[in-house]
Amino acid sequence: MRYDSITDAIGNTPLLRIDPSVHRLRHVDLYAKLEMLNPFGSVKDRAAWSMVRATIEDAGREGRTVIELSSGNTAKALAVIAGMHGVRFRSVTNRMKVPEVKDLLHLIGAEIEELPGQAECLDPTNVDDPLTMIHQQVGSDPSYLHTDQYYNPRNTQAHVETTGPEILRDLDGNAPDYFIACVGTAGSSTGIAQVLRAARPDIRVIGLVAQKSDFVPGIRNIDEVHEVGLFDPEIYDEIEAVSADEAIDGTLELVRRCGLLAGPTGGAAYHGATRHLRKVDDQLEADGAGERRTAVFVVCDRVESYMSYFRARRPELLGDRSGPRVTATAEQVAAARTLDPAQAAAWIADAGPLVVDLRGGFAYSTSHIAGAVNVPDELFADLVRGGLPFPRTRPVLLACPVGEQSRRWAAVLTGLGHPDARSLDGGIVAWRDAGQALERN
């Protein structure tokens, strides 16, 4: 194959069948969608591609910028693509939460503007995001090229236009029985859908999500998705919670046993498929009719931008053996007590306890509460590996974004034997709504 511009290597990737010995179901063949090989390394540079194509050169002779609030494979692709056309690129983001990625895009070439936001999701509702403004800003400034992917149709069109058909192609024109795409976007998922669907009406879509509390680089939760201008879900059949463990363990399947060095997003997409299609196995074989079915789900990047994400939640994976994880179970986090913040604000003024903010260190400096100590996520996550590391006799409550993460930490001190550790409910978002005061450094 010959090529005139590395873009016209984006797409036309391989659809594998991933070996049964591996995925041990007996009557349906699972087919992986490998996006990790586009050029730039991810499904993204599709997306990218289509929302700058017919307007990039323009930009350039224009001297606009263009501009994304994306943390991760948008960025990346749209950061090479304007590099190759002589145009700045811009990345804004609340949060940079893989310091691989963050590199990466400095390598290339990118600016980058961290922002004190509470989510990482835009939510067009919450008109006091950073984010939120600054979305409503660019659109209007002519400076800028604002490819826009959670609103962008040019986002959803290109997996109508390429992905979509390739897969029919590769199965020889028959759209799978199922369909399981993790929803980022939900560009892909929801491009991909309207062509499978098109071909076979009672095709089964299943949409991942990674759980409340947990961090799935690419996914977003079940509350996120319903804040992206592209999320339909009349699209999915049925929507489902993957855990951060759970994409860990499909990476390492894949990585270990299918050679494929896919990212945790790929991990997720086959611990969620493989774990849905078990029931449709069982089933299968209990009819005992011979019936196959076919599957596919999408292998969206690769793993090496992710050490630093496995390091914090595996670290035995990467040789690191100086003391175990420490992590709680869906039960501990829904039994964690919690405060309003009514109730804490209360409880502050009563029991004294200590106030750990756990924002990165930008938000922390913007506003927080009086007292509290800045103790981010990631370095919390070391912290609690060494023991229990506040005294018993004091209370200590935990305040995070949106109290998601709280509420873990909570239930990891609780577990760890700390008498009395609560969470913020709804987080400093629900404390600054409540007109508690909030101090600045």
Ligand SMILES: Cc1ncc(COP(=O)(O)O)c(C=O)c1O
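Positions refer to the first chain, counted from 1. Just so we're on the same page, rigid core means the largest C-alpha set that superposes within 1.5 Å between forms. Everything quoted here is computed from the prediction, not taken from an experiment. What changes on going to the form predicted together with the named molecule:
- Once both forms are overlaid on the rigid core, the distance between the two CA positions of Leu416 between the two forms is 2 angstroms or more.
- In a rigid-core overlay of the protein, Asp433 has its C-alpha displaced by at least 2 Å between the two forms.
- Put the two forms on the same core and the Cα of Val402 is off by 2 Å or more between the two forms.
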Second form
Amino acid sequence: MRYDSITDAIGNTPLLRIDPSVHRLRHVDLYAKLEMLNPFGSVKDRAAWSMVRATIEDAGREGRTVIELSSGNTAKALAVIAGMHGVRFRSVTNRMKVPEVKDLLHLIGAEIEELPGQAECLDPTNVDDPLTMIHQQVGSDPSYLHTDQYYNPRNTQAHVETTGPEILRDLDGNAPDYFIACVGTAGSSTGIAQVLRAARPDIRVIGLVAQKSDFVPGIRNIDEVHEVGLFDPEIYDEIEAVSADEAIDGTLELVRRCGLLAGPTGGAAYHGATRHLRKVDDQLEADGAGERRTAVFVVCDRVESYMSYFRARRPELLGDRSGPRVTATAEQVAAARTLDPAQAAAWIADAGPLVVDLRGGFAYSTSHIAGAVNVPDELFADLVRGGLPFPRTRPVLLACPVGEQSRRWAAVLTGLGHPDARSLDGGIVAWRDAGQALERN
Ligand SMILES: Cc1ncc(COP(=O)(O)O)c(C=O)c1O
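Next block: the form predicted together with the named molecule, after the form predicted alone:
Full assembly next; the chain just shown is listed first.
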């Protein structure tokens, strides 16, 4: 294969049949669409190129800057393509939680503007969520070319024109019975599903999101997905959630058994696919009619960028057997002690607990409970890996945006032997809504 431009190498990725002895589905042929083999490393190469190919030459001549809300693969692909055309690229993000990706973006030459985390409760008078921020910047400066991946139909269209037809072609013109994909902007799952459903109206389309309060880099959780402009619930027959642990288990099976150096959303898609199809397979076995089904899932990107993600969750996978696992079981989380804002205020007055605010520094400095110390969530994970970070003699009240991370960490501290770690139910949002006092630095 000979090319004149690296962008010509985008697409035409392999469709790989997963070894049945690995997935152990007796009546289902399971295929992986290997989007990780795109030249810049992910499924987003197609969307990025589709969004700028008509305008990037002019943008170069006119000295414009491409701007996008992305902390990961879209930013990476846009940064490379912009660089090739002598165009600057600016990534605005509120979720840069994977340091390797940030390093890579800097290396490629991207400018990064980091805003406070999306789940954080900001100053209520500040309306600058990242999308608003981008629109303000774009509105005030015509030199910006905003690709707008969450709303741009060219994102979906890339997959209508290329990814979907490739899958059909590689299955000899037959759409699969099942299509399973993770949902970030929803562009890839929507575009592919449209093509496959046109060929097979009774296809089952399963969209996968991260479990509430869990982080799987690159995809949204069940609450966030409805905020995405391209997301149309009608596309999916089912939306199912995958936990970070399940995504990692799936990734390990792909990496260790299938020869696929897939990232966590590839693992999430594989895990979600086999979990869903296991029931289908059992039914086919019970029917005994010898029927077979075909299923396709998408492997979005590669594993190398996610080492800190694995280290934070399963240090033993990277050879580190020193620290305890910084997770708690669902039962431990359910059993964690929680206090509503009024109870918490009374407890602070009576027992004088150490109040730990888990939000980012920006949100903390804007408003926090009097006397609270700020240990952002990521830092807390590092601290806990070293063992119990607080004396057992003083009770601890943990506070996060909405009471989910704090509950998990309260369970972890209890598991590590702290006698009285509690979580602020509903987080700082509930505290503020209950009219409890907050102070500003
Ligand atoms: C690693 C990863 N997996 C999956 C997705 C989901 O793709 P889409 O945005 O097309 O829904 C993304 C999107 O950003 C991603 O970065």
